[in-house]
Amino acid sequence: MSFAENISKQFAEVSNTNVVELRKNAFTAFEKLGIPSSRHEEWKYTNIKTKLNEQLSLTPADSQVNTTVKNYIASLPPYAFRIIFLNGIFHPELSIVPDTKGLTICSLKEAFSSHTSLVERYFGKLINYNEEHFAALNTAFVNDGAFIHVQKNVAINEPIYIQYFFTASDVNAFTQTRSLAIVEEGASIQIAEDFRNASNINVQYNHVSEVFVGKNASIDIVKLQLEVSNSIGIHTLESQVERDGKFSASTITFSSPNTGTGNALIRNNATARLIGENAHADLNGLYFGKENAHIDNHILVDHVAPNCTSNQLYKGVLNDESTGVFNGKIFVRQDAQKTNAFQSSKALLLSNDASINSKPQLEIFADDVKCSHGAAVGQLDENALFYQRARGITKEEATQILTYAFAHEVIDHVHSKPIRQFLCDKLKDELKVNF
């Protein structure tokens, strides 16, 4: 069976479940786009086509809870809100969703039937499935996901922790996961999305998040990719920010030692569109690559309205034969006067075999703006290493301390205190530092 026949057969099984017209349009778009190769400019340095199997299985995989999942959940900090997904399927018996006035948290499957008007108004409205290959595939095949709605002027102080586990026994499984967050005027919320491989084989998944930030509202999103060495993960984050709104997104990627067959690839697409005056966006990223991991971050901040501000800060630490990609773009439209936009990408190479492709971009069509970008790639400062070694610190310890100082700046941008502390501890464990 050809790739096209395989995909068409599977789509026939899901096409009539919900949002039928949107699914059909997205599938038609994907049939034209297909899986991108390195010939596509946006995928020039990440040849995903050679990684994915031809006979992909896109229908929901087995969602039986195994011991690994249970043990991990038991070790989680006592978050007030905990939403658990296994192979894209919501598990209410493992989740903690307290009844909170002005806040709705449920599965997308439930939202399709119980919150129809909101789903019809927002679902699929931010993604451009006519150009984005995997966003089109996800929209056509998504079965379940997280739905979060914060009503006007409601402030949620505790972080919403969403855990995605993957335990697929089928090596061809390509799980489609989704989240939709709607933050109305004057409201605020913090969300953490955590992606984990809970099986002893490589997993493949495709996640899409849509985030709507209302007037004078704020949202802080942390995307945790902490054990990616046995994963192929495609992440798409699309956000829209209205007047005086604030959007912050931090993507943290750690490539743990490989125990699988070596398919270690993470692609992060993050877009923030500032459509109202005085809107602000922070997009930050920290990534650690080991062995043959490949980590690709593609960022776009689209300044549509005037008097808006944005910052991009991405830092990478690459070791062994790992590779990184950073493609960050600031797009300033003609009407977006008085824009202040800044971008910084820095990568630390700890091995002669590690590498990164960095492509900062500015496209400016307004004449009264302040925009800058910068990219730096290098090794640790020899003088700084010598300074510490002259005071009795070993070379290994000095390397760990300097790397920690380099990376910690990104973690400081995480607003949620418990998640920030969790990441500090994770960073210390990763670098084996004790202070």
The other form holds:
Amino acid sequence: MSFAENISKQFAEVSNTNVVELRKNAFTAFEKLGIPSSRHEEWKYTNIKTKLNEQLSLTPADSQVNTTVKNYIASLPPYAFRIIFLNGIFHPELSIVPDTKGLTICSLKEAFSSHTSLVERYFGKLINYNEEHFAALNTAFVNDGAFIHVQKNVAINEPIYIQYFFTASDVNAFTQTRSLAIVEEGASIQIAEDFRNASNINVQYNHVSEVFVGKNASIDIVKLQLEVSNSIGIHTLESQVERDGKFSASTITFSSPNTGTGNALIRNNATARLIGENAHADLNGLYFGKENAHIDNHILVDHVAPNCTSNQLYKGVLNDESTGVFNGKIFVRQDAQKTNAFQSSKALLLSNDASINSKPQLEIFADDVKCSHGAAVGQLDENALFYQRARGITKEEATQILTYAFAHEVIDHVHSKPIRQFLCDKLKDELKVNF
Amino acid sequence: MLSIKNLNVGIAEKQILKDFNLEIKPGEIHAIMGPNGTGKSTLASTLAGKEDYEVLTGEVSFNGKNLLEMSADERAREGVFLAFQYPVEIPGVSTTNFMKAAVNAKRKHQGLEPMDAKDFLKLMKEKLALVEMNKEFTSRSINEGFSGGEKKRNEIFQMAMLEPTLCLLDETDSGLDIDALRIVANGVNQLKNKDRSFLIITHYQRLLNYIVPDYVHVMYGGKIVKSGGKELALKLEEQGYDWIKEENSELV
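Having seen the form predicted on its own, can you show the form predicted in complex with the partner chain?
Below is the entire complex, every chain and molecule, led by the chain shown above.
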């Protein structure tokens, strides 16, 4: 069976009765797009076509709770809200969702039936499925996911922790997961999305987050891609920010050694669209590559409205033969006067075989704007290393301390205190820094 | 404690130290003076183990051990301390965390457990007082945004924390106003004891008004060309280095 036949047969079997029209359109668009090859400009440095298995299986795999899942859940800090998915399927018995006034948290499946008007208004509305291969595929096939809605002027101060485990036993499984968050005027939340391979085989998944930030609302989202090994993960984060709204996203990627002949490949597409005046977006990222890991961050900040501000801060630490890609675009439309947009990408190459492809892009159609970008690739400061060694600290530890300092800046920007602390500990652990 | 014999050192194919000799005994304070470019800082960096400097020939023994065989960090753990002429700024690492790592590296070397948090804070408080620094300094990133005087006080603070046996002060007095100079000198004087030796590199006699040396050496053309007591420093202050240059014109 050819790739196209296989996909189309599976789509015919998708028995969703919800948002059928949108799914059909998304599917038709995907049929045209297919899986991008490295000839596609946006996929030049990430040859996804050769990495994904030929016969993708898009129907949800079984989702047995295994000991890896149990142990990891037990190790989590006691977050007030915890939503757990296995292979994209919601597991209420593992989740904790206390009733909270003004806050709705449920599975996307449930939202399709009980929050129909919100779903119809928001689901898939930020996806450009005529151009975004994987977001189109996800929109066509996604079976379940997380649905979060915060009513006007409601502030949720505890982070909402969404855990996506992958436990599939089928190497062809290409799991589709999704989050939809809608934060109404004046409301605020913090979300963490954690992705983890809990199987002993190579997993493949395709995640989409759609985030709507209302007027004067705020969302702080942290994507945790920790201990990435034997995984191919494609992430699309689409956000829209209205007047006076604030959006902040931090994508944290740590690769781990693979077992056998695995790949660790992560592609993050993150987009913030500032559609109302005085809106603000922070898109930050931190990534650690090991072995043959490949970590690709594609960022787009789209300044649609005037008087908006945005910041991008990406930092990478690449070891062994790992590769990084940074592609950061600032797009300032003609009406977006008085835009302030900044971008910085810094990568440390700690081995001779590690590499990064960095491509900052500015496209500016307004005349009264302040934009800047900087991309730096380098090694650790020799003087700072020697200064520490002159105090008795070994070269190895001095390297770790400097790397910690370099990376910590990104974690500092995470708003949620418990998540920030969790990441800080993770970073210390990773670098064996013990102060 | 420190014995330097016929030391020849070069950097980037250029020889800087030429048959340099010096003996320092426990508890002694030696000052090295001399015009710019005579190798004073090269001496300090070489002793601290900076890898850019290549030791061509010669011997350096420190407490009976071959110093030149040790890495920079090993030397520090063995008790060598260099107060930098230009202390390095390290954004993102607080002085507290830095000192914790350094103190515990030394303790590990001595076969001791890491210091517990309470004792460490107590030690910091005590040593901060020596250089009249307040606690707030130590929570800031190392030397970041510090004034020249603050950076040099931070060096002496670190020296006090690590309790070295050989203290190398590389132009610690340069760029200091009179108050900072007094504070730095006071710190050093309080650290003086019968086992701890100092090698103070300076351009000017003024620091030596506060820290009284046992010996003053004049370096020129990569070696010591004159040694004497503290009165030699006064003569240099009065007459400059020209007479030294004339006496040793064959060296350049």
